[in-house]
Amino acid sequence: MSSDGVLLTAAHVTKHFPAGKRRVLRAVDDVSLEIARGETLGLVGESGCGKTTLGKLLCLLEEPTRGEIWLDGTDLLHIPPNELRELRPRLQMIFQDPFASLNPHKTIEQIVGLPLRIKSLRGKARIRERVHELLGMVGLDPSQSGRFPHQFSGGQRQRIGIARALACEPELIIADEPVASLDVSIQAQILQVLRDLQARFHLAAIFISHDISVVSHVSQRIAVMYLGRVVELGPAQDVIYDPKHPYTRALLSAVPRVGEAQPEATLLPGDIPSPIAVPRGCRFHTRCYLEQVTECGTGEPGLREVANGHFAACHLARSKAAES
């Protein structure tokens, strides 16, 4: 963890939705995470891994069915709505859609702007003169603030999609697929502006993506999750070039590769379970490509410490504590 300290802190985390007949959807199962101040932490898995829910958990979107969250030593599920309401603006969301996440009917000030009317900056001018500084931040023309969404780029509306979420002056951001439907050279664009940023404000920010090569350009530690839970967590470097768990392994081999040769990629048997019917055991035994012990499919693993700062939840990891 960064030497800063610890900024947001999830434990136990768990969100489950009713699936009919006494049956559950566990999209979250039993989440626990730390985000130092000014990191990245990568959060990457395959759709419908959970990944976007537990985002939207941590940033208030969802109520969790159990577990805790705190912000800087303040425990958000459990404190009054008025002081609640005070510490949202920490806590802001970039979309993955920036089709859908704009108001089609209000102009790019009028979005931008009202986060700053909800915090009580006053006056127009004040406003307008914050907008246009927000929108430079990001990279855009101040003077087309007065134009709709559908004028704009898929790019240049995620770039009004974070300019919004900056204008709370956040401590955090979760920025959710933010270049997923964009082309290449845009999503580098993106990219850009977001380091930039973090390094200007010292923003802890959470990236989730089911891409892990674009996750290990932004991230300084990237969790793995499947089918609900971490299966995997540690410093980037490590997770990408030393990883621990099978699957974590099988992200990484379906990797393009640019200018080197393409090892052979490791085909999963099989989809991903349903979350409504998770395997008993390790939930990724019934496509792991290992050969496998009894405690694969009777025990859940834990994540426990394979190496420094590098956690995986698989029976045939080695333990920190056993490889000494």
Ligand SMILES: Nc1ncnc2c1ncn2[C@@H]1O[C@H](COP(=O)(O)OP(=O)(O)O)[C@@H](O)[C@H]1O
The other form holds:
Amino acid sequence: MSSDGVLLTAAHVTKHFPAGKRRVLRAVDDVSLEIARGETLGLVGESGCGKTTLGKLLCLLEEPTRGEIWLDGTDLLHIPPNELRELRPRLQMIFQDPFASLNPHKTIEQIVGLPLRIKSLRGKARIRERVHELLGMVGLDPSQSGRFPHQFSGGQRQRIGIARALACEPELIIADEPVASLDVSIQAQILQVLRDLQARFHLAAIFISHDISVVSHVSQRIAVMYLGRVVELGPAQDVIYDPKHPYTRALLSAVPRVGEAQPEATLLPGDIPSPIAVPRGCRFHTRCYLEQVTECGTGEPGLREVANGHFAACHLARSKAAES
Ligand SMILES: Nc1ncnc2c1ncn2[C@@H]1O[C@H](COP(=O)(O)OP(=O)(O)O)[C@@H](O)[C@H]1O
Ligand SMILES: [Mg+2]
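To complete the pair, please output the form predicted together with this ligand; the form predicted alone was given just before.
Full complex below, order starting with the chain above.
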């Protein structure tokens, strides 16, 4: 990725929540990544691994315990509040449950129009015109803008959520399981709306899902999280067809394949450990099915480039050159 194409950079971003007496819950632990303009990065991992928290950190809905977040060369955590207010709308999050994130007492016009008023777009008529334009972009009938959220279906509500995010003219959209609560038949439509808008406005996106097969269809690169850390990161095709981390391999083996012999699923032993008691050494070693070396239980592996642009945090991951 060329450095001038980088939109957002996260460096060592960490979020610890207090969890009782001198204990902390390590929701996100030392995550570093970059997102290029117009790029879609898929973020995947089991429930509880820190995807939503990382998404919120990256669009400043949550304050990191440590780490830096840079947007277009600006250090977002060390600028005056008024400058931050200006920049914040460039990062927008779309949530899993559109109903919970839409105010039930407001009409669609008020909901989608609110960011426009904040952007000091003046005049009722101009705001209405823009709201109607936004609703059209997400495939909703503008004549229904006087209705309330409960009068729409789940898929339509997600479209409203997308229109609201677009109203801010963002450069990065963080979509947190945007189709997980929708009927399968509707999921593809919503994904298509997101893809079309991304292409049209050259938007970068972080697409969060617990389902690696969903992110594989929409992402250029994929980041795999385990217990607060990114354990694998690389071009989507490489991560899917040549995974380097044993955890990624296990996630992929659980995906049903159409028209192919189903390889035996790699079932991970035990439950995912609590983020309050992260295992020493490699945090995955308590569930790893590979033959381990001493380091696995003693040293935390960092992300290492094992193929071109393809990184894995595993003591046992070998680069192509080392294998041959
Ligand atoms: N506000 C919070 N306070 C305390 N713990 C939290 C908070 N938000 C998330 N967590 C914890 O952080 C961990 C990661 O959660 P989350 O980011 O929601 O994961 P995911 O989206 O991958 O399911 C979980 O153990 C969750 O319980
Ligand atoms: Mg989540």
